[in-house]
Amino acid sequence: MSLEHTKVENFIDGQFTRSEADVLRLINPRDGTVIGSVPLSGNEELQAAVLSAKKAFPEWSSKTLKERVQIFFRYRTLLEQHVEELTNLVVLENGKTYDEAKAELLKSMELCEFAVSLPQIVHHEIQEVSRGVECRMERKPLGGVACITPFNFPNMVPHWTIPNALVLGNTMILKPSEFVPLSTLRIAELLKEAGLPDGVFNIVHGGKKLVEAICDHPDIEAVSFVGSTKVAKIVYARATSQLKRCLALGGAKNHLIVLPDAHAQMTADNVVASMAGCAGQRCMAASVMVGVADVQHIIDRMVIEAKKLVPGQNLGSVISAAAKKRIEGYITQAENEGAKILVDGRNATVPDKEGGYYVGPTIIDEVRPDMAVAREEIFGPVISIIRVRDIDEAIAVENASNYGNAAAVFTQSGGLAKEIIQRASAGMIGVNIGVPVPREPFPFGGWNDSKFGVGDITGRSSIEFWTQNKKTTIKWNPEDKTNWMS
């Protein structure tokens, strides 16, 4: 099917399904320009997509962890055969850089590596308890199960999810964001070429009431959920009410704690790359640089480096007009406030796209931690320099926070590295690593306002969110009196 200028479709058992329900434009960031119409699903579809996972579960989950890794083997070839086309439709729907859009697809890549892996991680265990006794636990699947996932990685923020869920057993409904349906399409038609059996994999359109239709669907028994803290906590509080279970990523505000000892010219360059890869649209990104004394020789360097990111050519776009007139308000209202604006990117435009939503790379100075530059996540290529005097007060910066996503310490010394790491409040710690992305089989996920539920949404903390434990007792010894069972 065409993807671009399409009125985008639901994919429920197997099909592509057009729906009726109204329609918002898909916009191409890097140009305004229309390329499409997603469709504001309801709940007559999601009960559609809900009826076709549930009537698939069965058979599905009695295959064996090996017959369905089958399936991703062959899918995860048919990602590599399609790369650059999966590529360039991220950088169509999303505005990252090409580079950046192809990191995302080799990340989905590895991504499908661990799934594969987990007949060898997932084992069944056993034990003769007492004589004649035995007690053995499984892993078994949840059911029908639900994914909710952002606009800013389209491609790879699903496969933290579809691969480990429907390799453990589970069927699923996934609603992507309306800003970026395109590459969850392919998605589809792709785990469909690799056997995938109609029915596991659904996918509706829809934006807040379909969102809420997921968490109080009585026949979907887990939520996991990529976006926001404020719309985290609510779909984690609406989920958990209807008592499934729920894992929901929210928000970040980074901190870098930058030493006076740190590489200058690393340390620059990490900063700088973390603050605006993807345009500043992760939850990985640096957002606040905490300068402990005298960091200025470091900051210097940074600016010179932030100066050579060129908007439309080695930075994207951000996803809307509204997201650039977000992010430029907070860079003026730092300014208002008192900060010093050493690199400023309002008012970016790209030669022949001037409808485009462009910020270039901001770099403000004198931050206070009161500001909202400091306190808020930005979601944009912004940085924030706040200056302390010594590493009590850095971590002190850090701790009040709200959020605990990821935390990064730039510095030679392997004794104050060790002790920012034991301080920091994140689930996400780098050492001279400006986005500390932890590589399967370690997990995905933060701490306090970053994330609500229990575990890891990637690597082995995923397994148990997925699967629930059945623990069966055996006795073939019916003359044997001398155990607690007879």
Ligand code: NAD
Contents of the next structure:
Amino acid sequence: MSLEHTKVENFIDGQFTRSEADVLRLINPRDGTVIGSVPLSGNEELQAAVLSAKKAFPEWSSKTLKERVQIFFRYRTLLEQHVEELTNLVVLENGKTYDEAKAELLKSMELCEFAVSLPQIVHHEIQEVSRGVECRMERKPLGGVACITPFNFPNMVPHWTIPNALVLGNTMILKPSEFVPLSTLRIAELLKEAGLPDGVFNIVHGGKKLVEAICDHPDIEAVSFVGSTKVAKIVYARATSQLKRCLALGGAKNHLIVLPDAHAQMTADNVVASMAGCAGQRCMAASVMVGVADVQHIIDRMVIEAKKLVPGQNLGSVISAAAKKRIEGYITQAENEGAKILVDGRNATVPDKEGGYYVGPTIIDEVRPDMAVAREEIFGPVISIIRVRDIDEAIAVENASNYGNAAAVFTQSGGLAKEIIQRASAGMIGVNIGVPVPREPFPFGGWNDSKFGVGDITGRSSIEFWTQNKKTTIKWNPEDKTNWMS
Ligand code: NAD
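Form predicted together with the named molecule, following the form predicted alone:
Full complex below, order starting with the chain above.
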């Protein structure tokens, strides 16, 4: 199907299904043009998708793990065969650069590679607990589950859950961000082409009301959510109040602690790439640089590197006019409160794309910990520099954040790096790496207000989330006596 200028449809029971609901205009953020419309589906469409997932569950869950992974071997190959097309879709709807979008696709493939390895990892347990009596534990799927995803990784974040949850025997309803529905349509088509039975994977498009209906629906067994902390809290509270299993990943405010002994050029390159990659719209992006003692030589290089980023060339757009306004508002507020703007990305425009939503790279120095730019998630290509005297002060700044997705330290000292690894209050730590995303099979997930629920969303952790244990105690041999277990 052609996806530009498209009326986005739901995908239910293996078919694209037109919704009668009101629609939102779909905008290409790189130039502000309308590229389609997306329905704000309601209860009726959700109900159809839930029924479809429920109907498909018995047959899908009764297949062996080894049978289910065969589909994902084929699907992984299809992702590779269609990598250019899928990359271009991400660019179209999200606005990131081609290279950034392609990296997202490579990560989606890696997530599939983990899922197809699940038969090597998910062993059932068995033990003879008394003579002739054995206990065994098997992992069983939950049923129909739902996943709610954000705008910033239209292809990759859905792949945090689709391969693992389905390979483990669940059926699914995906609710993508209403800003980026197009990538998921091709995901549905390719899953079908790979042989996924109808009803195992469904998509319903919509916004707040649909999310609330997902949390409330009695036949959805578990909900995973990825998005802002504000909504993660709402979803976690609502889904668990309906006695569902829920894992809700929220926003971030990641601190990079830079020590004076750090390799200057490597650190400057990494900090700038971390804060400006994907236009700062990554939950792993650097948001605060905590400069310990004299790191002026590193900041000087950061300014040089940041100025090499040109909106519309090697820096993509932000997602919307509202996002641009919010980001620029934060920069202006910091300036008014006395911070020093070293590189100013406000009012960026791109020739021939004047309708696009661009913010240039921005470095703000002399930020105090109480300023909004130091505390709140900006989600744009902006870094706030807080200067401190020593490591204790740096840790105090990092620990004071409500968030705890990632943190990083730049130093050549193993001892100091280890101390910061120990004391930082974040789920994912980098040493001389600005975007410390754990690669498969290591799981992804933050701490504090960056995640609600137990465990992480990918890797081995996801096995716990998407399954429940069945414990069986078996005695076959007739015995002349009973014992306390009989
Ligand atoms: P968002 O919270 O606005 O939206 C996420 C999802 O929730 C979307 O599907 C949206 O339709 C839905 N939604 C929005 N408002 C809602 C409401 N009031 N009630 C119910 N549902 C609602 O997030 P976003 O702007 O799409 O994505 C950016 C955010 O996601 C950032 O905060 C970023 O840090 C975070 N994020 C976190 C991770 C992580 O791993 N922790 C990963 C990616 C993105």
